[in-house]
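There is one chain below, alone, in structure tokens, taken in the form predicted on its own.
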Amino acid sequence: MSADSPSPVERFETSLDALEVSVTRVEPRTFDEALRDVVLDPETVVGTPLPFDSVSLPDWVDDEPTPATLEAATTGVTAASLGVADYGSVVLPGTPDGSEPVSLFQDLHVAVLRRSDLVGDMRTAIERLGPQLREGHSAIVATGPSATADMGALVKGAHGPKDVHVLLLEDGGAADE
């Protein structure tokens, strides 16, 4: 990569901007505050436990949602296992406890992605995901908010969240290199 080429982080942010997805770079020590700043209503947030050593969900996030709390929630918070810079995509791993409803049913999905899990292109993402998928695991590659124009005008939120926000967790990763 030349010195003038945008870094993967810069390409990721540009791709997200084109999708009208906000991104916030966040240090682990300010994660709770950054999350509170982006959720729609702190009283109605559901999430799945984050598999990162440096941060976890704050106590005000319901990480054991029932069908009723899922239905009432306005924001869902999940970890992303990968980000793809060229497309602004996040990869949401399927989990035994069912992270998919938390990322799909609320108006706002907040994806938490470690900077070190950001890759440049889809080929690299597939190479990294391949072994897990061949073992029978599943994942969703999500690119922006849910949208459809099947019935004419573009409608956001038809099959998933209307809005997406990525919290890019600074973890000293090599995505800028």
The other form holds:
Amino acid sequence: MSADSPSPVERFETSLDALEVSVTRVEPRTFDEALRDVVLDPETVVGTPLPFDSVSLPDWVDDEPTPATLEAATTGVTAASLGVADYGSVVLPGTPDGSEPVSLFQDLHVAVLRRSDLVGDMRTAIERLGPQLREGHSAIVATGPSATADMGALVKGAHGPKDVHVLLLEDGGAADE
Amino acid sequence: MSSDTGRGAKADRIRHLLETEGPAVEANTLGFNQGRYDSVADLEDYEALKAEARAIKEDAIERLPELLEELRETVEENGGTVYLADDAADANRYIRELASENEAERVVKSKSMTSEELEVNEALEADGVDVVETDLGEWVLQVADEAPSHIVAPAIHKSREEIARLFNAEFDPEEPLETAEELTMFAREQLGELIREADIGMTGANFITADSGTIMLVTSEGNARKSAVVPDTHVAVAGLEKVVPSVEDLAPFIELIGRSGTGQDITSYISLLTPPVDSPVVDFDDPDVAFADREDDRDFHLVLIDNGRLELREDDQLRETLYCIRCSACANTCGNFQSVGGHAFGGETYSGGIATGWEAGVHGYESAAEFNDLCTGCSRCVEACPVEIDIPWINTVVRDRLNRGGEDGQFDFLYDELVPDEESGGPALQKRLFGNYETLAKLGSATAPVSNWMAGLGPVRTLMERTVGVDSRRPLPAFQRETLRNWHEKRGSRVSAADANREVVLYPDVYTNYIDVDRGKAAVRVLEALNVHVRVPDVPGSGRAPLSQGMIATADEKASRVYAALAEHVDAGRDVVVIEPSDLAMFRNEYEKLLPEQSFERLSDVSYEVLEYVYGLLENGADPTALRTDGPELAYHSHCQQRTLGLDAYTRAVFDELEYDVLESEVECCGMAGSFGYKEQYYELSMDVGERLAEQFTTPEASDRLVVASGTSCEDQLDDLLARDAVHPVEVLDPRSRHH
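Can you give me the structure for the form predicted together with its partner chain, which would complement the form predicted on its own we have just seen?
Starting with the chain above, the whole complex follows.
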């Protein structure tokens, strides 16, 4: 790659911009504040615990969601295990604590992605996923909000979130080229 | 078998669809198709990606039994069950038993064409199970009680207004629904309620990996995610051809499938589910138990369907059908599909170009026969297909087999004289007429102008329409008494072989030799102006005409005779120059299937489209000043097969180099496609497809330009549509050209 070609982070941001998905770069120490800025209503946020050392969900997020709280919430916060720069995709692992429904049922999904988990292209992402899927795990490669054109025009939020926001966590690691 | 009344009924049905569903289908497919072009242009190496995808499917189908065994073991290790169903009835029996064991009252489904093939909804409903389609388009059709008209966007034929009328009548909401947003949110709410009470979720699978037991689902709405995860029981139904060896094999398909289909770089959700999944059941009967505290025992059943696929795998001509990833590119790029959609261009389940292979394979030839003739062989889908399936060939093979399955002995002796083909079965009269066009042209030319005068008589046209279905609204081409070969023989070559830069054989295709002799003369003069010695030997028709009617044996015989007539010239180092792109496409493409490999390679290596050849001469230093360079502004339509071969660029480059002002069409095909536009049952469809081209050439910017087209059919169609003469590019460059 030549010196002046955009970095994976820049490409990721460009891809997300094209999808009308907002992305915020955050430092671990300002994570709570950044999250509070993007959620729809801090009173109705569900999430699943983030598997990261540098940050965890603030206490105003319901991190033990139930079907009832899932239904009442407006924002869902979950971790992404990978990001794909070329497409603006985030990879969402399905976990026993309910990341899949939490990322799917709310009007807004906030995906938390470590910068070091960003890869350049789809092939690399799938290579990373291979061993995990072979161990029996599942994941969604999610790119932008839920959408449909079935009713005559493009509408966001067909069955899943109307909006997606990516919090890109600066955690000192270098992104893969 | 076609008949006068059969053709009339078909024309009526097509006319009805053109009027009712045509506009919505056209707007949507044109959008998808343009999206595909834009999206694949962003890929660094699209061709390599397609070749890789193709190789993966070839390998997977080759090793299918072994992969199915591996998949079974993997899924069972994961805790799921695999059932290999012989046919639809077998699959439905298994799924009904499952529903019964689970005391299921409701099954929620995400979109799956394979489940349409099974008609599993009807099977479950017969047992009193409520089946709900959760894909918004599928749900619209379920409410309307209609069949999908497109394999990816099932309700493509319905406008927003129609959906609003349907919902308002069916559900009587407090406030009438109107906008797409309102309709979508209403559907989301209704379906959300239905999903939360569901007992079983049913999905299809776009791909299944043997190494991990993962099913990949390509969706945008999120309903497949909900269907698979909310209930505790997941049934995935899929054709057994969906298996690929490993997770890593999915990468090229993830990049290609959305781009090829609806023109999206990627759809919102690529689900990679390895069931039974880790995610908790979303049980609204237990609303206050945290997901993390649940102990779910999920149940997963993978129902793999054979239903004719293993037989397709053994079929050397149709096997490629199994490589299909159901992206819909072949439908979206097809001129005829763009006009009528899948309700005409489809069988019991599948629609679009590749549907002929699927229908012949899973439902039988009769279902394929319904719509097989709508493939004109224009070949635009070949370039669009992400797994490089030769879809026109599949259509041709099925047409050939349908011909052979036809009734014998219905043709009288006289007619057999007129149609000296190699067909042992009984292609319909109309097909044999067009398939043997060369014989007709010879006769017509020998008896011109009487033949033309006869053919122009009202009663004769009426008779032709009634007996063989040649539409009387379509002007017939006029045969020339002096053929191109006669003219050239009398005139002789003006550039001696000794002085010439190159020596070529100008292939006297049937149309150029007997009808549009002028473009042949222009080609000779253009080549001579570039110091080429031109020969016009006696070479038979390429076989394109019989092939297009599904008469493969006749086309095969023609190919052998063409090669025999040209072999000596090829050996003598002469190039073969072809005016008609559909004939060149035979030499470069279909002959691979009709000639021995070596013969095919020798001929195709030295065969060139005439403007491609002119381009090569100019690139190699030929002097362009002898060509006409002060010509008029042009409106140019390149031929569909010419573009699939990548040859349109040469015409463009030559016009560019000679500083012509050219406006180029953007449609996939003119709609004429050889004999197609002459057929009574397809005349209106052909004109409807042509209308898109006519629109582009009647804009203020285009309406004063000289209309130029590379193909015979395109010229005829443009003549008819615009009432302006269309000419071949060589006629523009001809030093003696008077076209302006």
